[in-house]
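Take a look at this single chain in C-alpha cells; it is the form predicted alone.
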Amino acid sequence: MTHPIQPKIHIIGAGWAGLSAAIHASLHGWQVVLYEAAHHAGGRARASEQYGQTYDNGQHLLLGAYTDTLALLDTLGVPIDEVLERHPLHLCDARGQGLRLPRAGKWGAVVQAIVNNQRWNARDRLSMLSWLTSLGLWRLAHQVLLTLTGKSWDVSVSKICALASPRVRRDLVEPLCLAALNTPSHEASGAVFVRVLVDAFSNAPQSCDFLLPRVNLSRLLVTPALEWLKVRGASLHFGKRIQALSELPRLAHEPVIVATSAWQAAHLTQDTHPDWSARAQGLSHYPIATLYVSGKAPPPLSHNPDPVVMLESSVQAPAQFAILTPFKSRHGDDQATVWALVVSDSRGHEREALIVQVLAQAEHDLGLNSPQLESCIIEKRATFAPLVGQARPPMRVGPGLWACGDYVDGPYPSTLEGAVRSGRAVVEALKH
C-alpha cells in the first residue's frame, strides 16, 4: 500500500513564531523543512548560558489570556501545571500594597480589588472605574468605525487614559502599557493596548493571571517543540543561514514562510518584494534590558513574595518590574532568591550605569540585602514598538511567500502570544 506524498513547506527561522508555524503545518499534513541560522532554536525567548549558569535570554511574562500558547503546549504534551505557576494578578509594591485580584470571581472581583487598593484614594478609585467604562465605549466605537468604513481609528494610550487620575496612570496604566507593549504610553497604540486588555479581562480574573515558568524558556517550549517535530519527520537545519530566497532547495509550488526577525525578513524580500520589505524595515524597535539580581529579601517579601513586584521607576532607577525567577544564584548563596529586574524601554541607558542604578533600585525598592548582579542581558532590538497608527506588514508577502512573527499584522503586540498566534494564523491562511 502506497502512502500519499506530503507537500513540503519551507520555514525560515526557529523562534517561537517559526516553531508554531512548523507545528501547525505538520498538524495539517505538511512535510516541514525548517532552517535556522543559529545553532539553537528559540530566537529571543530561549535559555542562555551566562557565567556558567543558565538564565533566560530576557524575562518574559505570560498571562492566562495567552490561549494559543497554552494550546500549543498542550499539543506538545507539556504538563502545563508542572512547568507554569499560576498567580492571580497582583500589581503591588514590595510592601504588598496595590491592586490585588482574587483567585476567583468575575467583574465584581475586579471592582472589589479597586476598592481595596490601599495606594489609591477615593478619587483614584472613582477615576479607575470611569476609565474602565470609557475603554469599553472606545472599543465599541472603534469596532463600529472599522465595520462601516474599513478604517481603523487610533490614538495614543495616554489619550485613551485621560480620565484616569495621575496615580492610576502611574500605578496601573504605564506599567501595563510597558509590560504588554514595551512602549511608553504617550507613543503606544491605544487600539493594540485596548485589545490586550479586553483579552486579559474577558474572563477575569483567570485570563489576567500571571503564568510564571518553573523552568527556563527552552525547556518550556523550545525543546519539546523540536522533539515533537523530529518524531513527525520534520527536517531541521541549524547553522543554515538563508541569504536569499533563491538558495532554498525547493520546487516552485512549495510555499515558504519567513519567520525571522523583521529586519532579516526585510533583507530577504528587498529584491523580490520591495514594498513589503520597506514596511518591515520601517518598524521601530526598542531595546529591553533584563538584569538578574540575587539577594536575601526581608519580610514581607521573603515570607510570601508576590512573583511580580512593581518598582518606583525613575531616570535614576529605571526598572519597572521585578519578577521572581526559578534560577539559582551563581554566587553560591542557597538562601538568596534571583529576581529579574526589567527595563522595558532601555533607550538612553549605558550598560555600566544601568547596572549600578538597578542594583541600587533592588536594594531600595525590593529591600534586597547587598544585591549582586547575576547577569545583564540587553536585547537592542528586542521588540517592535506598536506606535499610534502604525501599519505592520501583512502575512502574505507574495505568491507562495508568507511571513509570520510578532511584528506581522495582527491584533497582538510583540509578545510570545503574538508570535505563537502569528505562526498558527499563517498556516490557516495557507489552507485557503
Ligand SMILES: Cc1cc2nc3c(=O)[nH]c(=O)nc-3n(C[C@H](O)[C@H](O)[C@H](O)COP(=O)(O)OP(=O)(O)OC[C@H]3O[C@@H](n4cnc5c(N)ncnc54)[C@H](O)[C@@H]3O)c2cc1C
Second form
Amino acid sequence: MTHPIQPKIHIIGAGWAGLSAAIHASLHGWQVVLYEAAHHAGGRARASEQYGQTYDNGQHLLLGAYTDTLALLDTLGVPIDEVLERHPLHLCDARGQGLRLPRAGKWGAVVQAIVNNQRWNARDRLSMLSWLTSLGLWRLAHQVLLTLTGKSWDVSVSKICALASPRVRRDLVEPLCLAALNTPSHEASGAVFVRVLVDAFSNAPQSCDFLLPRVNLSRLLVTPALEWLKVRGASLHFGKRIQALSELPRLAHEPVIVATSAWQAAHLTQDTHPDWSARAQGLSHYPIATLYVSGKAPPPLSHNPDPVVMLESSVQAPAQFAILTPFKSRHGDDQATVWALVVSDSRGHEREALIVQVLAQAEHDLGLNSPQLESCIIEKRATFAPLVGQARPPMRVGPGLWACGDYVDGPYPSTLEGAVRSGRAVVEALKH
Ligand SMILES: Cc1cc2nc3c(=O)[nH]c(=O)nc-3n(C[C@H](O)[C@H](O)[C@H](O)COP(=O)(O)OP(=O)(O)OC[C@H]3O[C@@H](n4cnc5c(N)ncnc54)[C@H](O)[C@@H]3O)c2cc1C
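What would you give as the form predicted together with the ligand, now that the form predicted alone is on the page?
Time for the whole complex; same chain goes first.
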C-alpha cells in the first residue's frame, strides 16, 4: 500500500498518543516508522495479564466529551456501540443516591439533577447553583484576561470552589477533581478543572455520559490501530527502545515525533534541547491504584444498575470509586462480578494495607459477600499532576523534532482524550 514518494516520519512510542499520531500521519500521506520500547503497544492504557487472567493496566473511564477518541475509533472501523457502554452521568453512592443527570435538555437536566439529589438539603442545592454560576463568571474573567494580556491566570480548584457548601465539595468537587485530574483540589489547577467541566457539559447531557469499555483497552483501540497501520504499510518496531535521537536510522529532513511519557521525552532531549527537556522533567506524576475485586452482591446493590459507584472514602477507606468491569473472575465463579476499586492519587498508601482496606470497602460499601482480590495494579507515574499555574512543554521541541503525549501543552489533563488529541494536533502542526 505504500507509495515510494511518501515522505517518512519517525514516531517514538506506541501509547495512545503515538498511535493517534501514526494514524493521522498516515492519513496525511506520511510513511510511518513507529518504534516502541515494549513488546506490546498501548503504553499506560492496555490490557495486562495477571495470574492467567486479562484485566487492564488500571481501570479507565471515558466520557461522551472524548470526541477525538470516538472519531479515531470510527476511523479504525471499531463498532463503538459494541465496545463502549454509554450511561448517563451518575455520581451516586451504593444506594443509588446522589447526582443523576436525566436525558432532558442541557441546563434543564443539570437543574433537575441538582433538585433531585436526595443527599443534599436546600442549602446544598442553592450553593451548587451559585457555584456553577461563579464557575461561569470565573471562566469569562479568565478568557477576558487572556485576550487582553495574553497571560493565563490560575488558582487552585479549592479556591474556585470556595463558594460551594462542604457537602457539595465532598460529594462533587473533590471526587470530580480526583477522577479528572488525579490531584487533590488544593493543588490542582482551577483553569484545567473548569476547562474539563466546560467540555463535559458543552453538549450535555450526552457529552457528560460515562463510556465504559466492554472489552479490554487493547481490544478497544490498540489492536485495531496496529492492524490499520499494518494494512497501510507502516513499519512497526517493537522491543526497540530509542536511547538517543541520533540513533534513529533517518535522513536529516525526516521529522521525528517523540510520543513517550514526559520523563522519557525529557531524557531523550536533555542534550539537544535542554530547556524543553527541563520543562518536561519538571512535571510531577502521581500514582493510581486499581484493585480488581470479585464477589456476589445481595440486594440492594444487585438491584442497583449503576456501573459506577461513588464510595464513602477516608484515610482508612481509600478507594473513591468502584467501576463494574467486563472481566471474568480468576477464582472460577461465573456468577461473580468483577469491580475495579480505584484509589486516585494513591501516594502514601502501602500495597498490603491498601488491599486489606479496599476489600473491606468492597464488602461494606458494595455489599459483596466475601470479596476476593483479583489483582492489584499500582501505576506509580499514572498521570502528571496539573498543578496551579504550571507551564507544560509545547509540541514543537526544535527544528524537525516534535512531541505528543498526555502531558504536552493542550487543553486537557492527563487522559486518553488528551493523548489522542495531542497525536492529532502534532501531525496537523507538521503540515505547516
Ligand atoms: C491506572 C491509570 C488509570 C487511568 N485512568 C484514566 C481514565 O479513567 N480516563 C482517562 O481518560 N485516562 C486515564 N488514565 C490516563 C491515560 O492512560 C494516559 O493519559 C494515556 O494512556 C497516556 O498515553 P500516552 O501515549 O501519552 O503515554 P504512554 O501511555 O506512557 O505511552 C508512551 C509509550 O512510549 C513508549 N516509550 C517510552 N520510552 C521509549 C523509548 N525510549 N523508545 C521507544 N518507546 C518508548 C512506552 O513504552 C509507551 O508505550 C489513566 C492512567 C492510568 C495509569
